[in-house]
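Heads up, the chain below is alone and in the form predicted on its own; it's given as structure tokens.
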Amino acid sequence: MRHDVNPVASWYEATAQRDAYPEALGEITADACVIGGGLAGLTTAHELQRRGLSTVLLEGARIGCAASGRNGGFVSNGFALGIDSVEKRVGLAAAQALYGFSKEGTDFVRQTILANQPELIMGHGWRMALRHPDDGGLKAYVDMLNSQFGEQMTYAAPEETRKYLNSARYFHSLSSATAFHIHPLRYALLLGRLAASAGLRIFERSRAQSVSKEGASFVVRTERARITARHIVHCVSALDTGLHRPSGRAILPVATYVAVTEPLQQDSIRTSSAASDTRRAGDYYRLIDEGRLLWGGRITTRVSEPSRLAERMKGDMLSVYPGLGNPRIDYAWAGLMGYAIHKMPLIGRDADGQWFATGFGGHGLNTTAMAGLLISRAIADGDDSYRRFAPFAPDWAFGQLGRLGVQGSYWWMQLRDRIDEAKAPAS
């Protein structure tokens, strides 16, 4: 499966100053060979090459075009599927030993941007905010969280929730003050660039087109290029589903859409911190530049945008915070992300050597960064920490089938959410 992208609907792109890589041409060689120029390949690429492996990564379009470049920006710690899921899965040490790897994701992306480009963090903190009155259960989750798994969490009762966010759509709320919010498409092209000067050869507009394996090596072609190399690793995500059979079949493509508003005068939003709620649907905004509202939601399989994308977006702010009044909507685009069906990130290697890091939906800001140490390690330095993630290996996502049973239970959340909501107390 191909889906193109357009690279240019979004406030990300309208932001964001690239630069040009040229197509990969030619006979090539090198000791590894990255498919894809996401977060999770550029972390990879740029790690290999730091770590004294030649290498060489492949984009079929730009780099950080797709799902890197087109997210909400949220950089936390975690991942899509609950922890407390993890652990019921993998027992509590195992889930820690995860849940640390992480948090070292987290850190990578702080500290790469920190000693780099510091203006790329837009904005400190994250709070999650429950749609109905606590029955104990969040209290305790963030008690689990502090106490099992080293955070720093904070529980808020609802007059705390509406000082910061001022919806009586609101209750409860856990804050974090260790996550932070993102332009994710600059700081993908800050990883090309500090990749680049580190040696790693990129090449866009270079789709690989087949891998095989020659003796003790890969080859790998593109329309104009033949690359040759000892190790190869998938970064493909929802993009291209075909490439790598044993993870791309255990990708469900996710679509989740954003808009951005006009500059706001508003005190709806009053934190500088990056927001979302339990909607099961899911929304989640911040404020960026200029005052902007940035606001997601609307996961969807269908990876075509829906008409009337805009005002769809405009109707969910004005549900939660009728106080925006009618802003304009200045852009709108989505994004594909990949999910496996159990919502942990797929990394590992196949039967035939391979290496892939992929199914990164849902949290992929700081699992993107961690997939490439872990892959980057084994390759490197023989590192074997990545097999923590066996218990979460690739497993068929039914294809079109698991596709419309994906859609059909978010109809059906959707559906619950409404009646949720319809049944919370007035406030």
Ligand SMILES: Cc1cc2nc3c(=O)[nH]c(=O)nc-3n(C[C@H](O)[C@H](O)[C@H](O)COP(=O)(O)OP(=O)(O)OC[C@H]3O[C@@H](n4cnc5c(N)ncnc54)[C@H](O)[C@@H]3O)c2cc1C
The other form holds:
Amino acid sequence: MRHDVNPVASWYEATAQRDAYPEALGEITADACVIGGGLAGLTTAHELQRRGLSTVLLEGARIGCAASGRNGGFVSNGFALGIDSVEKRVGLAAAQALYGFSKEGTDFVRQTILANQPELIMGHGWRMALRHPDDGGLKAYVDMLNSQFGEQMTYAAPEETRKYLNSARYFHSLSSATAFHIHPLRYALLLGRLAASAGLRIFERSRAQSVSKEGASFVVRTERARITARHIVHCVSALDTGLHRPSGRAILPVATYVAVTEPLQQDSIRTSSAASDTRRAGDYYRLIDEGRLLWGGRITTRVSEPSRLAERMKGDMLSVYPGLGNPRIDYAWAGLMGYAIHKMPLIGRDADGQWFATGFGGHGLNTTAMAGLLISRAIADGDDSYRRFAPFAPDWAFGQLGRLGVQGSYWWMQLRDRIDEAKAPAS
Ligand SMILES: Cc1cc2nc3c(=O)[nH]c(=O)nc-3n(C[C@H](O)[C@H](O)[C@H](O)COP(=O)(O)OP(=O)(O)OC[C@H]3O[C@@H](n4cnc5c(N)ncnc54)[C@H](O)[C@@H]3O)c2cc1C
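The form predicted on its own done, now the form predicted in complex with the named molecule:
To see the whole picture, the full complex is given below, headed by that same chain.
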């Protein structure tokens, strides 16, 4: 299945300046061809080029115009699947190694930004609040992350939580000092510029239509070009699950939403850190330039934007912070994430020799960087660290049935969250 995307009328697009890259035309040869110009494709292509492979990046629309340039902007260690669940599946030592890669992804984003455009970091830290009193589970989780995964999390009582996030909905919280938040679209555009100046050939409006093997090389066809390359890397997330079936059939598209208010004078959110609740499908938000509130939440399996999106998002904000009054919503948009059934990224190589990096879910800012590093090292240097992801190989995601399953499990998660909250004492 294929979904067309175009730059959306988001706050990010309104505050970024795009460079134009040409369409791919005619016969092109390269050592490597990366398909998809989100953060996974941009990082992989840049790293390949830097390692001496002449590389081409094909983007069907504009670079960073999909999830990579529309997301919440929270950069933190870990994966969409909680590390405790990763550990249950692969054991402690393997989980620690995977977590280490995810940290490397976080560091890569931080260092790339600090070395080039430090203003793209918009704040430091991330506080996650429970919407019911802690029964000991959150405290144990913080201790486990700190002792076994080298995190630096702190645990806070309700009074402390509400000093920063002044909502009667919140109780205990955990806070990460190593997380930070960024302007994700400007970061994607920065990667494009750095890669282009390293010699990467970026082509926009150049959708790959097919990939075939011819001798020792692969041939990628777009509407107006034919690209021959020894190495292919698929980084198209949920937007074209038909192009590379072995990874595409394992991906479920999941939509999530963001709204940005007008600049606010308010006393509800008293931190420049990122914030969220800990629900299974919760709210995430942060104050951005001029005191605007950027608010994300909700997931669905529908691809089109729901009606009255801005109103619905405002309703979510006010249910947590009635003190915000009646803010005007200046921007609201949807974005599509790709999830594997097991919620871990799909990183590897198929029997034909084609590479794939997809399925980053709602935790893609560090993990796309991590995947770009792992795959470029594998291709350029023969490093096989990417094989650590073998326990999370692509599994068929059951197509339409899988989407119904995701929607069903979201409703189930919402119901469980409501039951947990209903048990909370009124405060
Ligand atoms: C609203 C929202 C909020 C989020 N918040 C966060 C957050 O705060 N923190 C976090 O870590 N993660 C977050 N995420 C997740 C994160 O944004 C994604 O995991 C990550 O951006 C995925 O990057 P990607 O490169 O795999 O895919 P994408 O960004 O989707 O890029 C794929 C690209 O491939 C191109 N493409 C598709 N088919 C073809 C083809 N045939 N030929 C050429 N090009 C093609 C598309 O045009 C697109 O540009 C959020 C996601 C959304 C949607």
